[in-house]
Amino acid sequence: METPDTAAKPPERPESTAAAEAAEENAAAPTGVAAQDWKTASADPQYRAAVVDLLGALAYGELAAFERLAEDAKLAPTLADKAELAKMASAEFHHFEQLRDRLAAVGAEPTEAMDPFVEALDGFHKQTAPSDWLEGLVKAYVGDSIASDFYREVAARLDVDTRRLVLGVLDDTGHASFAVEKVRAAIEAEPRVGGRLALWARRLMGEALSQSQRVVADRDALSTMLVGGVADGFDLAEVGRMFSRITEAHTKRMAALGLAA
């Protein structure tokens, strides 16, 4: 017969279960550069150069996003929509300021860090200029999200301080829920719009992935970091898995918009 004390004790977990959970926890914990702060990690000049490249690309991306949202606001059908986009543009500019200030703090000249990425990013935006309000919303939601997914993947390999900054500036500014609401309402009102926007989103997917690859390929320090020469980079198998994850996230976003991937 059990005493009250023994009955109250929870059953002990099997040792193998506890060990498996501990191993999983340790595997998820950052290691190498990802466990270091900026001061320690940046002692490697190649790593420092790669981070300056990354922050430069992000900073110009945020500045371009600010400009594009301000332009898209002109296409807004209502004053309330115009005000909402203006608020999002302001948030993007704040992200740009954070990146600019960080570049200056680590001894890099912000405009020089951004300059190598201007041509590629401007080319992407020129090739994917929206023709109307709805295409602009889909571009901001789908195109920007693909780029953000890519940078989040990279952030997992960065030092603690840089990772915190990168993830912070990639936070959604409210565009996701706003775009989903407006696009779904437009499709419900006029179903044939969905086919056109689905084709547009597929084009954006291809252009965004190509642009990401161009940005990396053009910068030796950044590409070396990503493929494992610096920090804990990706091997070829992991690169494949990374793009699979980005594609899966894209498919989910398309479904949220009510569009076929």
The other form holds:
There are 2 protein chains.
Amino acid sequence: METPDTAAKPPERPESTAAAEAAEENAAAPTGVAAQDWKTASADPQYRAAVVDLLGALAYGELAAFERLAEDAKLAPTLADKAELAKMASAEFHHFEQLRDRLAAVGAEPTEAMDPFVEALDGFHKQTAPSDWLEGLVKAYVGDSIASDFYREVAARLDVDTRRLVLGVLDDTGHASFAVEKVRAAIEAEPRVGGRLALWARRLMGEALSQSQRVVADRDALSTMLVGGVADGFDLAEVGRMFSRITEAHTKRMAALGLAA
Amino acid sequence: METPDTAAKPPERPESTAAAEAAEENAAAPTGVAAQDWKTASADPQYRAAVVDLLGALAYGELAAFERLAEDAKLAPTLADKAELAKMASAEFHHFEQLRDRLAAVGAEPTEAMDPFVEALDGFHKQTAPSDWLEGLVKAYVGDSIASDFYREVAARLDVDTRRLVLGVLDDTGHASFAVEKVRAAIEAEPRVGGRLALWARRLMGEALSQSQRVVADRDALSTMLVGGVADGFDLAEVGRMFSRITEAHTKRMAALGLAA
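If the structure you just shared is the form predicted on its own, then what does the corresponding form predicted together with another copy of the chain look like?
Now the full complex is given, and it begins with the chain already shown.
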């Protein structure tokens, strides 16, 4: 139950930082919604609906992450590992609480806001149930990193108040360094584990993309915000660039883990 | 995700309060260890070993409760119910953290202190895996109430510092009122559910007793503290009375739920 060795800093840091900087750069001279507070921005009902969608998706994502991590804790090889995963699960739950409270504060019914995303997120977790401890760690790491990159990109387009909340709940809960340390040690101890985990990571990425497409197809308000139209939405070219940035960061993270992406 | 209706106060409150008052009464004019702080009391190596055992058992109990509640959250019929169980699980985890930190602070290795109790607690949870949402709620309610009654009784015999910690982590995490409300409503809606749940509660109590006996047989320091010898331990007659008090409180709680104990 020690703090992760600071010398064993996760290799994904540079990528995450790059994504965060890209996001910050976009926000550097905020115009439009990104310069407004919630009160002003939410006067536009389409923007308001998009943000409720976004918070609902994020909230259910945190609740599902809580469940997934608590489930993976059962696979932990030691009591200390189990406690570490329980800690992460608990941190996800507190993020969920913040998002739920925010939904309620802006007058949205939290359950209603989350409902549209239950199927896709549950589907993702069902299709990607880890069969052992290492697969669970890779999933937590890959899934969180991709979700975090995505939400950071979107956050730059949000009003000041919502942006602060979203960036707050994306704060590293310690998953990354813990997972990276354990996975690397396992591959070092038995190199052929790397091949199996690389395949697993590819499956995760594929499943994540297919479920995202489903959500985007279903949720008009959210998609319209993401792809121009409302607020300072991306245009389609920008969405393309965002996806390449996220995929690139993923590839680099996998390489640093010793996995071919 | 509302706060539980305060009008629907859990019927077990009088019992819990009675147990707490009994414990407080014992502590009212504390003598011996109960009047000492940890520093003084722990000079006796046998007392120290017994407290490390007690905190280890309690710590693993909280970690196991976290896992059990997180698991039960999957059976929740609604998102609000799921969030409620995740909240309780997270509260148990924070209790675990306090106990683990205390073990470390008194120079005990938390994992080592918990290890001797893993088998019995895992055994209990394995033998009593709920098959549905209501069984999970009854288990959380019955299990927590009994454990809480027991630890409150023991707490009265502990040094001031350990007593404060133990009573702190037994603070109601909201299980009781939530479980009672849901179980009662289910029995009202379909009375024959009551028969099944009454059987279930009896099985839980039997399994809890059999696992406790195992622990008591295995852990000398702990048993010696409980049954006289060290500190202000109970004598055997007092242990008998304690068990009747706990069983009686359980029977009353079951009756209040509409279940024959």
